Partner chain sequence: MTESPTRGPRVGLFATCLMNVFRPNVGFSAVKLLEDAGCTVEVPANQTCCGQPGYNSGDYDAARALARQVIETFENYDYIVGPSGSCMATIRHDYPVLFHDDPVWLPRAQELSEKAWELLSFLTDVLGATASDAHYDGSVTYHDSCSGLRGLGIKGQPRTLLGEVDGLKLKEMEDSEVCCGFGGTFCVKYPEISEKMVEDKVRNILATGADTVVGGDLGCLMNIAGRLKRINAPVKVFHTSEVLAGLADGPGLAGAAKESD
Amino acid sequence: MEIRSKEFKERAVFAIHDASLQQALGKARGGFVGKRAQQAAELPEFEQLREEAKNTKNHILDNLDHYLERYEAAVTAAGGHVHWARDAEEARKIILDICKRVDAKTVTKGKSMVSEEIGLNEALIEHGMEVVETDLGEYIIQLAHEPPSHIIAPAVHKTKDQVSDLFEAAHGGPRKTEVADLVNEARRVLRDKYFRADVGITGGNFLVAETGSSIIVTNEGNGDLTQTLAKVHIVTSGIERVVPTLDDATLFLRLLARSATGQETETYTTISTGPRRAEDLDGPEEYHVVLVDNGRSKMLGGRFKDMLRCIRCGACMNHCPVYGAVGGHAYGWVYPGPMGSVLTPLIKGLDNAYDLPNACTLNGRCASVCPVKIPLPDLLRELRHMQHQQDITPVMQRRALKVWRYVATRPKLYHALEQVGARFLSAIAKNGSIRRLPLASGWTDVRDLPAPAGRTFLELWQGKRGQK
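Chain structure (the form predicted alone), given for this chain on its own:
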């Protein structure tokens, strides 16, 4: 997937004025938030689980090489194969070589953000293979030739009418308008693809070092069909997704669905260990795991190690006011929202995603709901600091910061200018708000600016206490 994060501002403006997108985002906005809050309230130990998950992840990351080696040994013992990919190009080559060796014509895919990260679909299609996304949301956006706009709800930006139009164009027949009819139509089309598939590719929510198993969670069962009906099953996963034991996996599973979709648990939690054995009724003849680094080792040894705790639940973007206003496509790459605003600059380069860390309001909601307590606002501030250190920050902004520093380190001057500003803004306000303000058009073009009371906070506070 081509990175377009440099276009964030333009894409955000377009998104805000896209009526269909705003309609779709509006319908989704409250559902995820409210359901998560309900699930958290109904589980007394929820906060304790978050702390335990954070500590467990930190232990794993401190000993990642050990657990990855244990996992590789367990996969091999179960008859599977582990492949190590340093970057996206190497990961694509490994998967292509496997598909070519078995003369794959049709490849089915479960939802996998790593496969999006490495640009896998385009590579497979380039080499003449039919690639079919089997997750309903992924299938919808595949028909629309669009990337996902959310990591757990890829088509959250689509309205029902838009989906109806896509299905009518792709499948023919009478246009369906009811959700149940659309789902059944997708099932009918995909059923044949499952049986024709030569290779099935899934992600891996968790990789268990103890048993060599991969775990996926779905609400549709498409992942099960993808990995059991094809002759070859390929798991694509980041190196950070390994956990020591099945008991550890259950800790994260208790948090994952509650944080992601507000469910007590996923509809399907599937554990796969190696290829089909002689006594198995179904399953793949070959089982491969492609472990992708792609910048993760660099994060592991630096200031952004905390980001590797992420379990890809999407809670941060569900609660983010910026994501809620502009959707996922504005971010310009695979990972949107707060987690994407950290990951994209780290993987694709600070200069390629300058606006993402700076788009955040630093309100802290993302950190407050993250199931593994990633301090996302702190990481975003650190990225801003790195941009400033590397002279990526625009010249005018750097000059403005120097002026701010000069004023802020001189309290008398600061308070004098603050008083002038408060009185000026209060004087030009009408009915308590300001419709237009020079140098603040980014705000006043789409909303009014609340006017100050005419006195600064310090003046009001001192007045309340009877001080000068």
Given for the second form:
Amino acid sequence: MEIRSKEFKERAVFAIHDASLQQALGKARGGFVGKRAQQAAELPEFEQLREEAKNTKNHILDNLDHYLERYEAAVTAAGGHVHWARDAEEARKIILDICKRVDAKTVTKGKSMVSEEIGLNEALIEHGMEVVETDLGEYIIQLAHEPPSHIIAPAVHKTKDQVSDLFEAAHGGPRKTEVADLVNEARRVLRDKYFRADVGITGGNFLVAETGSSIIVTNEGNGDLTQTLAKVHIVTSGIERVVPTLDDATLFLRLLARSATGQETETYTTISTGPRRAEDLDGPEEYHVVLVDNGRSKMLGGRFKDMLRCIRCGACMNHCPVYGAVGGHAYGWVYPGPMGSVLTPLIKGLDNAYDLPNACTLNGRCASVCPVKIPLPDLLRELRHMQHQQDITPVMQRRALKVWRYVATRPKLYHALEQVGARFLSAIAKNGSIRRLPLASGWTDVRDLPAPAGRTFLELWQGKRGQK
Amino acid sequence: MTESPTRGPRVGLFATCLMNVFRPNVGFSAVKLLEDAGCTVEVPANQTCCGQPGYNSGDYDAARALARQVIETFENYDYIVGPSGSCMATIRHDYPVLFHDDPVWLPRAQELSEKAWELLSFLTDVLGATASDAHYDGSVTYHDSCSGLRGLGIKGQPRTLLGEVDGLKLKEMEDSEVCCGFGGTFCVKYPEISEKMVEDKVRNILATGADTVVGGDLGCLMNIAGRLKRINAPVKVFHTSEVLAGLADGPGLAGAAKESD
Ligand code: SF4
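Having gone through the form predicted alone, I am curious about the other one (the form predicted together with its partner chain); can you provide its structure?
Once more the chain from above appears, this time first in line as the rest of the complex follows.
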């Protein structure tokens, strides 16, 4: 997927004025936030689990090579294959090669953010394969030729009416308007694809080192059909998704469902280990795991290591007021919201995504709900620091900071300027506020500027108490 | 300056930039509340800004320069107290981070960090003060500023104090913990997003039917007051300390003076 994060501002403004997007976002926000809060409140050890999850992840990241090696050995022992991909291109090539070798015509896909990250669909289609997204949300946006706008609810920006239109156009009507009818229609269309699929590709929420298993969670069961009915099952996953044991996986599963959708557990939790064995009733003939690095090992050694704890639950975006205002597409790449604002500049380059770390009030709500306690605002600030150091920050801002520093480290000068400012603003104010201030139009375009009283506190105080 | 038999702590008041320029009344309210609770209050003239604008813009050097100035100015007081969750969270949490690899300044930053308090939580958590002799006629809704709430755990304290004010009726708004869209330079860099956020905030404020909104950070309050004014909504905006100190009798933020100025 091509990165369009440089257009963040324009896309954000566009989104704010898109009435149906705003309607869809408003609905989703209330649901996710309320349900998560309820789940967190109902589980007395929830906060303790977050702490445990953070510590476990830190331990894994400190020993990542060890666990990955163990995982690879276990996958191989179970008859599967592990492939290592340094970047998106390598990952695409590995998967394409497998698909070509088995002469794949139809490829079904369970939801996988890594496959979006590596731009897999485009590559498969380019090579003449039919790619079918089987997650309902992903299916909808595939029909709309749009990228996902949320990592767990990819079509969250679509209203029901828009889905009705898309389905009517794709399936030939009659137009359905009830959710149940729409779902049934999708089910009917997709069922046929599952049986025709040569290759099924899924993500991997967790990779278990002790057993060599991959775990996926879905609410639709589409992942199961994708991975068991095709001849070949390919798992795409980031290298950071490995966990030591099945026990550890349960810790994260408990947090994932509650944080993501506010469920105690997702409807389907599916564990697959290797290809079909002689005694199995079904399952794929081949089982492959493509482990994607794509910038992750670089993060491992630096100040953004915390970000690798992410379990892709989406809670940060559900609670982000900026995401809530602009939706996921404004962010311009695969990962939106707070986690995306950290990941995108790191994977795609700081200067390709200047706005993402900056378009944040650092209000901290994301970090307060993150199940693995990633200090997202601190990481965003750290990215601003890197932008500042690398001269990516706009010249005007750099100059302003220099002037500010010069003045603010000279108290007498600073106070003199504050006094001038207070008098000036007070003089041009009407009825307690200022409507238009050309030099501060960013402020006055959307709200009045409250007027100062005329004299500063320090001035008045010295007049009153004469203190030093 | 007047010697009292049981001398309370010596407090250096941190006069935040916004308070100094836009709302001196908040400074006087802070002084009154602190003195009523038995503190000796001084306002050192050598102070300017806590450095947060530099820090949040990624200019850590500038932030450190300002932090050193604040440390030098305030380290000899028993406490440094300011009417802002945002500035005080910077001093409490960010100073030690800024100097994490500086053996000279780290201990000084840590020492100041431990003495740094946001005004209302200082009144309740350190001084055990109450607001029992304050009076305010009106219904009030409280906005939780993000840095105060998540940075310093301020949630119950202002509500407890406001609840004790005679004549004041507290009305909770929906999503009181959601950011108002101020965010320092964010609000001028991304005005449209900020507008959407403050619009949501103002809608929730109006839905309570309260005639006054209060909060602990002037940045948020100026944003909210400016937006209320822009849409001609007649809700008064005060800093919590003004209400508690009984100094909320004049016009609120962005409010027009009735008789004279
Ligand atoms: S950063 Fe945290 S809250 Fe956001 S998706 Fe990752 S785990 Fe979930």
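Since this is a predicted model, take the numbers as computed values, not measurements. We call the rigid core the largest set of C-alpha positions that still match within 1.5 Å between the two forms. Numbering follows the first chain given and starts at 1.
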C-alpha based rigid-body angle between these two forms, smaller part relative to larger, in degrees, is 14
For residue 457, CA displacement between these two forms after the core is overlaid, in Å: 8.1
